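In the block that follows, a single chain appears as structure tokens, in the form predicted on its own.
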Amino acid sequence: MAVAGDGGNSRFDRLMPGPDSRVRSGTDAGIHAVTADRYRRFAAEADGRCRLYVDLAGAVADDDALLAFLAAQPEERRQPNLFLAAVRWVAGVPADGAALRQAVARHGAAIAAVMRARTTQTNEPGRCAVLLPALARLPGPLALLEVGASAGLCLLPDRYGYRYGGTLLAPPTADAPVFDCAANAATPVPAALPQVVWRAGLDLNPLDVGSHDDMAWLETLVWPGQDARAERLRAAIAFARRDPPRVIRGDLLTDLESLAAQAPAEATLVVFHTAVLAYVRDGQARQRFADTVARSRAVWICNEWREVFPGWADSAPPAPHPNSFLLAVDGRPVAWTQPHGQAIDWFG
């Protein structure tokens, strides 16, 4: 199972069960019903975060023409995030359901082409703020290997700055982005940035920080109205272009070991990922990945939806928010985090 980046916004774009009997039957009505259900769940999740996407997803769920358009796409390409981003890429942000229907009616072929060519590869650099407390506790120097790295913006945690409430951890250079993160009193906010001597990413479809189109696509995946996220992304891209991290094309189940072997032996190797393993819908495949990391000499930092490894979540205190990620180190839960790095609640 290969993984390219992450969707980063919707849990319903990931961990979706295999097609139910309505889809397996091959009937248009069955496919439409499953797709409508998917978009209604997406609308429920977007509520309180993006009013426009609530409205647009609801319009899709109630519109036979839009459902027919989606049914004509491969099942894995019917994701709400991917469809809505493709519409924005081709026709701009639709103001409402009527404008969405009009955009698809006029530009359906172009939208479908984008959906088939692109994937949801959100690369949220603000997540480094919730990874940093775990990274800074490890013996240095560090060698970082990110799975599902997209453009590699999360491979630079030692080059950004961070503000945890009233505590500022200044970046090494004055022009680097500074990310804000609300941290509870138990969070081991580091006093200094870790030393990183090697870094590499693995992705099914790496994105190039030097490519205008690739980076424009990343910004298109940021939901409308989330201006602070878009500004943060642009700042991280501009900074990363000066010394781009290495991201190679590969599959997390077959190529991890060979890439990890390239890390310097004198460094603490860290394999990490965030909002990635949920795309590996087969639980056995996720376990094979976990076993591969366990066989290596790496420290494993996992920041994922609680559904990825539900047994871990069962041993953790209640999550402060229904959309929380669970941060675990070598399989031991240590904190709840917010999906874009906005907050961390440490308990480990």
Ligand SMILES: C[S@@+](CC[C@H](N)C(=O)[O-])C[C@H]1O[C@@H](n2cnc3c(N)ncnc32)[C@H](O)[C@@H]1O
The other form holds:
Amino acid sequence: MAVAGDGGNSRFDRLMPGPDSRVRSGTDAGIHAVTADRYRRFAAEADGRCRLYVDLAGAVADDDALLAFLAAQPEERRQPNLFLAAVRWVAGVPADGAALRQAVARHGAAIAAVMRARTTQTNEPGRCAVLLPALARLPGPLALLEVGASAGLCLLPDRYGYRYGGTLLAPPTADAPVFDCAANAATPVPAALPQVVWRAGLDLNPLDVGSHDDMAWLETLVWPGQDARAERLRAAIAFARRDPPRVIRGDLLTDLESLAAQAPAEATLVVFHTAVLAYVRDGQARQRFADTVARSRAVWICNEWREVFPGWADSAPPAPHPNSFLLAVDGRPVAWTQPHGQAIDWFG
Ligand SMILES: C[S@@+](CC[C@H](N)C(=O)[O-])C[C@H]1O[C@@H](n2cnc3c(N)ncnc32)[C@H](O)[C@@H]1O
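Switch from the form predicted on its own, shown above, to the form predicted together with the ligand and output its structure.
Once more the chain from above appears, this time first in line as the rest of the complex follows.
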């Protein structure tokens, strides 16, 4: 998702109800104006994180030919992240707005086909670093159920290593990736990794870590220049391929209970999600999901944008960063976290 380059819609796109009246009016001018607004908002979000995407999104907003190309795509497929990733997938990384125009002029049909066939989807294993302090406090052994698991790279928190400032939590095997995370003094940095006896993921579109195509697309959704992130992703994919987590196709709104029923009764069941609920645009549906988890025997760990459950941030101290996620356990906020797991500020 676009918060800190996550690969989805912009933050505003995700939680907004639907196309505005200019799109509903269906005129080319209306669609162009809305799309240009969307790309300008995206450029503002990318500012400070990816200079190239700021420039490319700005170029789109000011270019009639590019806006016309986007207007010809289905409304839900005009997302900046999807378009720019599709261009990169087909024609490589454009150096500037002129190269972007040229790529679309030459390869428009292929780019449009990618935009229709694929979705923006990421998997950020570094988020395990901010989940771990919450997980490690629970009575073990644990059964992990991740909704919106993507390729399942966040289902392996017990197999990675972590460096919280100067404190190293070594991985169980020397070949596992080690994630860096800045933790404030209040963070209960675990002394040991939790024991996980069962794990499963649920996703509308599960990605296969064994598939070269799936993983190459995942990597294309990492913004240009975010080299450390891409490297972390590659390392986690290579590691996960040796013993891939199970991720099944399903909707968190309808398929959670049947999957949860498969978890061993003697383990503490944890339902968790990171960077997922903003995709569920309807606030009542998000609340229904929360109610379902609350009714279950599971501990619920939620690491999401604060807009997802707007009232929750009221009981938290001010966020350290405008893009911070809120980490909550059973609906009680306990920490602000950085979107890719780079930092945790515990207050709970
Ligand atoms: C931004 S990705 C985050 C993936 C992973 N949680 C992470 O933090 O790296 C969001 C994922 O949620 C999935 N998703 C969105 N809506 C969903 C739903 N209603 N049910 C299940 N999965 C969903 C998407 O397919 C996507 O893989």
